[in-house]
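One chain comes next, on its own, written as structure tokens: the form predicted alone.
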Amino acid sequence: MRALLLDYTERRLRLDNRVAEPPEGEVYLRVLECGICGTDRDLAAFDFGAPPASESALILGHEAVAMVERSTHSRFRAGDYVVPSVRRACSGSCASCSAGRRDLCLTGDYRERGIVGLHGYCAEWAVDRAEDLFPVPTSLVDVAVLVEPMSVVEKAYAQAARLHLGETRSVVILGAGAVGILAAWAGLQRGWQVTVVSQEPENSLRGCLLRSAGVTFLNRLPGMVADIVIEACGSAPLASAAIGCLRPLGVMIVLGARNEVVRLPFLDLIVGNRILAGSVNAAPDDFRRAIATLGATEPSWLAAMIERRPLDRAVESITSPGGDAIKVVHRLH
């Protein structure tokens, strides 16, 4: 089968044919599409990640939609459409993993498909356990590749809801990448006032798409206030500055900021009862909410986010991103 391989011996990314024993599983999948994100680019730069034990290469890809080719589990049958989860429980079976919350793993000994310790989905075929798959309706297949990033958004909002003690009326989102835009759609569905702050020009594809939905799109922070701030831009300094946007009792959820040293306004956090929290990965309920949220989102907004390319261009998509595409997706079948 063809697969996008990150070779840790040769320190290079390549598209190649591969014959390998699949991971243990009950459902044999024909992978239809696989999305590319910043995590894949960081992996290709060898910033983090690891291949499966005793192997020298990792198949990338953790945002996928697939069709069931065959299944030994009664939950799925041939022809069903599914989206796989990413993280697998730690070997120590910590309290979180044992409770079905691998996203909250306490040991750090988890594995993640296409990221650390397990092959991903940028390959023509894959195998999974039924419990790691989420069914998607036929009506959502064209945008189902967005389920995984939307699940990250849903977890962030669920976490903010638990932490925020006041009434949520508004959200400021830092960054107009795929996660930032999906966070905007999810915020609109909750009836909130949504503002996205990003460096793109107002007449860019992202700015126009957001404004067409009723989202305020700005290039700067000053003068804004919000009950929730979602950091989805990868900038720790901007996240630090955005704490000043929080109303009393406000909550900031950090999703993508890099490991940078910044100054934090501790007095503002203390006096305003404000909360700064991190979030990563997603729980099963977050995947289910993501599917529901996408199903209720204007289809034209979602379609405008996606640029589809053949698998032959996968290396280019990661090493030379460029262009205006919000979410690059590769077809595998």
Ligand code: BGC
Second form
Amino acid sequence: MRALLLDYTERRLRLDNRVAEPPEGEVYLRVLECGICGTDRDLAAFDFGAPPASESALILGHEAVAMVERSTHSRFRAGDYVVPSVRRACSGSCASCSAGRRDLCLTGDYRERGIVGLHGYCAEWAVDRAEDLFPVPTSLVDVAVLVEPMSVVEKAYAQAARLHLGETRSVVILGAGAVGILAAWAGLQRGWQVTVVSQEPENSLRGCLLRSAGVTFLNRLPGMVADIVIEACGSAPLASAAIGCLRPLGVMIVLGARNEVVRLPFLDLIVGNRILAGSVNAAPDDFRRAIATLGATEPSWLAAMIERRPLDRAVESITSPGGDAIKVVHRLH
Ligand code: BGC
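Based on the form predicted alone presented above, generate the structure block for the form predicted in complex with beta-D-glucopyranose.
Entire complex below, previous chain first.
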């Protein structure tokens, strides 16, 4: 089968043919599409990640939609559409992993499909356990590749909801990548006032899409106030500046900022009872909520985010990003 391989010996990304996994797991999948994100670019730069133990290459891809080819588990039948989760339990099965919350793993010894220790889904075929798959209705197949990034957004909002002691009315989102834009759609559905702050010009494609949906789109931060800030831009200086936007009791969830030395306004956190929290990955409930949220989002806003490409372009998509595409997706079948 064709697969997108990150070769740790030759230190390069390539499309290759490899023997498909034997259909021994519970559910054998025909992978239909696989999206790419910043994590895939970091992996291709060898910034982090690892191939499966005793292998020298990793099949990339963790944002996938697949069709069940055959299943030995009663929950799935051939022809069902599914989205797989990313993280698998740590070897020691800590309290979180044992309770089904691998996203809150306590040991850090977890594995993630297409990221660390396990092959991903940018391949024609894959095998999974039924418990790692989420069914998606046929009506959502065209946008189901957005379920995984939306699950990250749903977890971030769930964390914010637990931490925010006041009434939530507004959110400022830093970054207009796929996660930032999905956070905007999910914020609108909660009835909040949504602002996206990003560096693109205000009349850019992303700016126009967001504004047409009723989101305020700006490329500067000063003057913003919000109950919740979602950092989805990768910039620690911007995240630290955005603490100044939080109302008293406000919560900032950090999703992508890098380790950098920045000024942290501790006094603002203290005197306003403000909270700064990190969030990664997603729980099963976040995947289910992501499917529901996508189902309730205006289909044209979601369609505008996706640019589909043949698998032949996968290496180029990761190593030479550029252009206007918000979410690049490769077709496997
Ligand atoms: C994925 C998460 C994963 C994280 C860290 C993100 O791109 O969406 O599922 O936990 O990378 O590896």
